[in-house]
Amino acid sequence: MPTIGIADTTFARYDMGRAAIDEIQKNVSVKIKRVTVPGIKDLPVAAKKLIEEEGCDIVMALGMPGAKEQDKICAHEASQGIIMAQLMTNTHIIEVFVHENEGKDEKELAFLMDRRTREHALNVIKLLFKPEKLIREAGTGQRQGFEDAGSLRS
């Protein structure tokens, strides 16, 4: 049975880990290992440990960078760490970040955090069990969170 790792943070203002686990459990039967760390810069090592020490086949790295310029820099650094961890382990780590200023208000922000997390959880399921579905979606302008952009017409 495949194992999905969930790494989330206490800095986030929404329980993205719970949303991811709920969506995964609604759709497939897998083992889930969850770890929670303080902030997004802690996610790369948490994800790597889930792969190397807990045997996870894929990991979701869930976080909420703040709205300030410094937070965007930290998000970039965390993203680079996540990419490095993927390359070091040869395993997908699906980064799911929602910046605190992406929503126009708290209600929209909570909606976005839930929806983006759940849509990426479905991507994790596709990567593990049905990669051909991703091939069919190539070039369709999929967006996780808000509405899809759609395909460009030539």
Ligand SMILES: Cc1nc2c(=O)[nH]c(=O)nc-2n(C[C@H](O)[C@H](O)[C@H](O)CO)c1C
The other form holds:
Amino acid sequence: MPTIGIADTTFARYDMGRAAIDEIQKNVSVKIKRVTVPGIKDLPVAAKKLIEEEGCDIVMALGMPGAKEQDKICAHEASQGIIMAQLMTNTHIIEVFVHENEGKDEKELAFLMDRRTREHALNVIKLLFKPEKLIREAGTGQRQGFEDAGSLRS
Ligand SMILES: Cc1nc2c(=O)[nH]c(=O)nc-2n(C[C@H](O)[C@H](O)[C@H](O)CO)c1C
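Switching forms now, from the form predicted on its own to the form predicted together with the named molecule, please provide the structure.
Next comes the full complex, this chain leading.
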């Protein structure tokens, strides 16, 4: 049975880990290993450990960059670390970041954090079990959270 790793943060203002696990368990039978770290810059090593020490086949790295300039820099650094961890382990780490200022208010932010997490959890399931479904969605302008952008007409 495959193992999905879930790494999330205490900095985030919504329990993204719980949403991811709930969505995964609603759809497939897998083992889940969860770890929670303080902030997004701690996600790369957490994900790498889930892969190398806990045997995870894929990992979701869940976080909420804050709205300040230093948070945006922090998010860029965290993303680079996550990409590096993917290359070092040859394993997908699906980054799910929701910037605190993406929602117009707290209600919309909570909605977005929940939806984006759940939609990426479905992507993780497709990557693991049904990669051909992603091929069928190629070029369809999928977005996680708000409305899909849709395909361009030729
Ligand atoms: C500036 C900053 N911004 C964020 C953020 O927007 N989101 C987040 O999850 N964490 C932030 N952190 C904390 C760092 O990611 C990290 O937890 C600490 O630097 C300790 O390694 C920091 C330090």
